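For reference, the chain that follows is the form predicted alone, supplied as structure tokens.
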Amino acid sequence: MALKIQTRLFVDAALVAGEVLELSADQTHYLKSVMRLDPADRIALFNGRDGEFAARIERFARHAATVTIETQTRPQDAPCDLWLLFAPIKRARIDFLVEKATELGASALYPVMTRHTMVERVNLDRLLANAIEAAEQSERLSVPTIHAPQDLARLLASWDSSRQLMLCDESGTAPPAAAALASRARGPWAVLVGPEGGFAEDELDALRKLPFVCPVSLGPRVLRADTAAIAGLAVLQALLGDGSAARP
């Protein structure tokens, strides 16, 4: 019976059976003090390129742990090609948004500036740390790419029209998501949610005129921006994404 390894870590290094790898001080603290693992215990490693490998802890030093990479436990899969565009929101909520977007399979996260965006600075390092932790916990084999904030209009000006964009329209005029997506094809998609104050009316008008935009309603209730992002990703994954796929 195969050993079930519950502790997973994301690493940047290449994963090759037989190689010895030194983990960071934070990873060492997590394994030793949080998970209370010992030398000879096994963990799983992934890097978004080589699949997942079992590794054996060789020793703990003061600020580093040494592990030996053993056999591959899962081959690398093709990540879901799903982007999330969102207006930055306050710290605790943006951390939550990134965590849940990672769990739901988003492959790229784009903070975008809109007319009513209140938050101007985004800590990309913290967001990446949240995404890595969520990928480790959710058994993903990849970590979403976190992009630097940019103006929404500028991003859409260079948009590849082969990628459809689901606009979470809070105005109440868009059709329900299931009906709006019923005639749409699978393929590369992105989800767009606005700021806490909503899109400006002229922004919504401009978005609705773009041929690759599909406006949808997420229901009769007013949703917070982070809730709308999660709901939008979940709906799209269920109807056109990998929501029907089984766990490996």
Second form
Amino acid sequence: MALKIQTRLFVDAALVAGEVLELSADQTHYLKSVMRLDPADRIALFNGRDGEFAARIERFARHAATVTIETQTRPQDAPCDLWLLFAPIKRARIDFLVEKATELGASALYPVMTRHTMVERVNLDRLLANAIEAAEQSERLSVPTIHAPQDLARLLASWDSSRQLMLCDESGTAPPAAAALASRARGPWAVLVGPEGGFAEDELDALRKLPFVCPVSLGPRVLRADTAAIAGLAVLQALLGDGSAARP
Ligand code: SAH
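For comparison with the form predicted alone, please write out the form predicted together with ligand SAH.
All chains and molecules follow, beginning with the one already shown.
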């Protein structure tokens, strides 16, 4: 059996067998000083388009590593089509949320502003770095798209109604997620989680009237926003997503 390659890196460049690539200073530091790899060691590369390739480290310069792309180890898969809409939360929790949402297969992350959203500034570069790291370690072949923050109402005004929206509804009136999703179809989905202060009552009323919205309860306890996002994505993946698929 081929030796399993442990170190995976996301790159922007096209992946073509035989081509030589130069890695970034951060990636070089990671290979050299964190993973303690040497020239001739192999790593895996993916870019969200060309599948996964094995690559051989040729040499380390001070701030750059040169690698040669070898053979394709996995073809590009069709990623899940699963969005997460969440009200921005504080730094440690939003980092955690992005990491876990990436592991759970989210394809796009939308920070959305709601009435009780307290955090207004979002460091998109940091969120993307978290998403890339989580994609690398979870053996994904793509990195979720991170969108700039926007008003929830505006995003919903231009919503394509073929995408169903699972509303994580803390009011206690929504049916349990398993029951609510049982009659729903597979296809493109999104999960919506409110801010730590919760949704305003009239926001929930307006959301429930939208034809593509499926309100669900995640149980009798009040979950923090990051927990609710993870629970929501997990239950949706288990019932209507790729939760039953085997690892490649
Ligand atoms: N302050 C609010 C709770 C907000 S929790 C209150 O005390 O009522 C943050 C978000 O997590 C909520 O807006 C909701 O989207 C989600 N959430 C938390 N607990 C939930 C539950 N039991 N069921 C469904 N969604 C929940």
